[in-house]
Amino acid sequence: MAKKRLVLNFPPQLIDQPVTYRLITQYQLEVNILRASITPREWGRLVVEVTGSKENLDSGLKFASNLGVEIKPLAQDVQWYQERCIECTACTAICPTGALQLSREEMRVSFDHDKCIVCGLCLPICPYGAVEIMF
């Protein structure tokens, strides 16, 4: 099984159409949406994981690349400044599935890209702007 964390942004006038339902039910693909940003004649946006064979997955993504749809990797999207961080750990405490991560031993954040689900928590919690979510 293949799994992607993507951004796809859909242009205006896909917005209304079953782009999501066709790739889970014509690709075989597992989609979980982490966020999403849809408003009716303007850009839209959904941040996913992906799930499902290779080639489904390559088929699938191909297919809404047709469309119009703007594929993107996640980890393009989600920035941590490591060197803006003051270690204050406040970050730690609020991340809902540890991509921020204190080691205790080093007594040093970590961001390990794979966990995020680019929930924006952290983002008013950090007063360095140690995290920054690029759309």
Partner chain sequence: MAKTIQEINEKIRRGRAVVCTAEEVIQIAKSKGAKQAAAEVDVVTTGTFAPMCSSGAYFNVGHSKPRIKLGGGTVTLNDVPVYTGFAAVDFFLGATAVPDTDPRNTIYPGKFSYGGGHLIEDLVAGKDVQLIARAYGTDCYPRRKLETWIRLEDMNEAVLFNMRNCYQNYNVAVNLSDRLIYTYMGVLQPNMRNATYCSAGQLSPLLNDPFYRTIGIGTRIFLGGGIGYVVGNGTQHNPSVPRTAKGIPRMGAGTLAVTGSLKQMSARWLRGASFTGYGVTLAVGIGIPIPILDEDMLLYTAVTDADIVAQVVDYSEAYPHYTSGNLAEVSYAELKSGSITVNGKKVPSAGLSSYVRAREIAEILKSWLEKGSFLLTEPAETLVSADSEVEFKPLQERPILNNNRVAAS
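This structure is a prediction, so every number in the text was calculated from the model and none was measured. Take the two forms, find the largest set of C-alpha atoms that superpose within 1.5 Å, and that set is the rigid core. Residue numbers count along the first chain shown, from 1. Compared with the form predicted in complex with its partner chain:
Core-superposed comparison between the two forms: CA of residue 123 displaced by 2 Å or more. Superposed on the core, the two forms barely differ at residue 16: its CA moves less than 2 Å between the two forms. With a cut-off of 2 Å and the rigid core superposed, residue 104 has a Cα displacement that reaches or exceeds the cut-off between the two forms.
Compare with the form predicted alone: the form predicted in complex with its partner chain:
If you are looking for partners or other molecules, they are not here, because only the chain is given.
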């Protein structure tokens, strides 16, 4: 199994085509949409995590790119520095996916990288520079 985090840019003419649907059905890829911004008649942008066999992944992405979808690896990544975090919990009410998570029993804060969609909402919230976006 291979897993990739990608940014898919859809040219206007492709927006109403079921590209992701075909990636799922034809290539047996698991497509997890992390973020989407789609405006009719403009470029659309999907941030996805795609999982599947290496073979299917390669051919599926080739299929999409042949259609005109621009594919780039997700270059941004969020880093959480445990030693800088004071566990104030401020970010946990903002994080939309629960990547920054609070165990209420202990009031401890943790970060689950796999759940992070790099939305950046936590950055201005943390007073201690414990979360950073890396490019």
